[in-house]
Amino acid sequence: MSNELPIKRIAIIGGTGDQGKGLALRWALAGFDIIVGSRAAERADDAAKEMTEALARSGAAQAAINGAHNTEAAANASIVVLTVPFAAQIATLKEIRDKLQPGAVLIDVTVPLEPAVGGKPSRVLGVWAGSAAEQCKEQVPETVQVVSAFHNVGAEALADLSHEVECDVIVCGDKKDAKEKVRPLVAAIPGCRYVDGGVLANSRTVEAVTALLIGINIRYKAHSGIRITGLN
């Protein structure tokens, strides 16, 4: 019997936060079964029920959204998305790394913003590994394929199901096949477009753009994203 789990199931670690919830809503609408992970299973269950009720009120068809402890969520999906604040990244990875399935794709959405040390959200912190995504890769087994994506997709835009999300999603990783597994997740969000960002080290630039966008959104009171021009 194969240990490979269906790609239609996505575990979102930190799924009780704003961005995690926004991604969960969009993917559930697209037919992906979602496991919302949290350090407290009860909080994950509450978030899952809240999102299920919100989707039911919208009248849209949806897949299942369930809550679980982080470790259970990580063990039961071949696609795992990490959406925790930077200050919690390493501790969370230590919690789940032994539960991650061999061959699983771990999508890191972490941005090293200054609020982790009491600073401004429009500034990034230096990371010894080079980027939060590279730090993530150092914390998990070599059998887990780490990519970075969805940094520049705002939580507010994701949560507003009445509108498309105007944003390209830059996906960085060292293995093309791992990046390709992220493509259907990007396509599942109306208005988003997949852009291959190259190697995982390029996450350093993409993460910094997030801080720039936050500053722009604060000044303009907007929910802006990014578009890469000239692509077919």
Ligand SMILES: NC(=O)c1ccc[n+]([C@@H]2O[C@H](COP(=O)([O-])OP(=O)(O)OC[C@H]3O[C@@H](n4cnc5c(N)ncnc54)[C@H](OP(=O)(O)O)[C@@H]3O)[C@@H](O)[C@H]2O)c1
Given for the second form:
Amino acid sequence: MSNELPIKRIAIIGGTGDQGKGLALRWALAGFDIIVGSRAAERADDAAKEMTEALARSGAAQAAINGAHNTEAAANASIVVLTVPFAAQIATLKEIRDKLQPGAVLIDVTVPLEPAVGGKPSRVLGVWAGSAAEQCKEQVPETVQVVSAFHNVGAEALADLSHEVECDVIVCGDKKDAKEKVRPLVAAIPGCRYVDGGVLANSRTVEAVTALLIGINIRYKAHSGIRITGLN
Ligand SMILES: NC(=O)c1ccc[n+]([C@@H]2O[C@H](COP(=O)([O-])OP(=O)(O)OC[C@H]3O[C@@H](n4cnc5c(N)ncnc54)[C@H](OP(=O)(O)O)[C@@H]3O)[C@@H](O)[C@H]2O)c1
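Got the form predicted on its own; could you also share the form predicted together with the named molecule?
Time for the whole complex; same chain goes first.
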């Protein structure tokens, strides 16, 4: 059962990619126990080894990063993060959904960008469910609590451990307690701030902002983020 799993363990499905690795590095540095998931366990092991070595080179204390097949990763953490391309989201969820623990929090980071159909990364696709996060929710058992977060945080900024990540993380979800479980993960990334984005359907707006940021990054040759002002 999920409450028997270590609360500091995070599984990252598609954790061999840029976004998954960036998040894994930051969370491992903060002391979380990471399972990097992949469709191929060997690729996951290689990515875990590469990140462990990178953290050791940066002088970090010994990191707990291990690799596993996506299904094994999903079964062994109460916080599961999905970082796969939008085109792979449904197929990946179909593969892992029966492995997710009842009560697990599933953090969807997927952005429905146009490259999924051969288009531009600065454009967001219309999704019948409303957003990638709502599509994610449709694919998993009701006992799994879907939250959307980390869409506006770029992989390059995450990977650069010498700098803080200047970005607010807007967290959307229908259950307040599930969103609260994401708060320590945001706080673990220097420079990031948790902002409650309201219901899961608000992820439609947050996901679209990522496409806007990608366009800004292209124009300014930058790694931009967002800040919400005026909050207490
Ligand atoms: N990169 C960013 O800066 C950024 C920022 C915010 C949000 N995001 C979102 O986060 C997600 C991941 O982004 P990314 O840049 O990390 O993507 P990515 O590197 O292209 O892919 C991530 C991982 O997904 C798995 N994958 C790729 N194609 C797949 C397929 N057809 N079926 C199943 N798994 C597949 C691969 O892992 P294996 O081959 O090991 O299985 C890959 O390493 C995307 O939805 C993206 O929009 C990215």
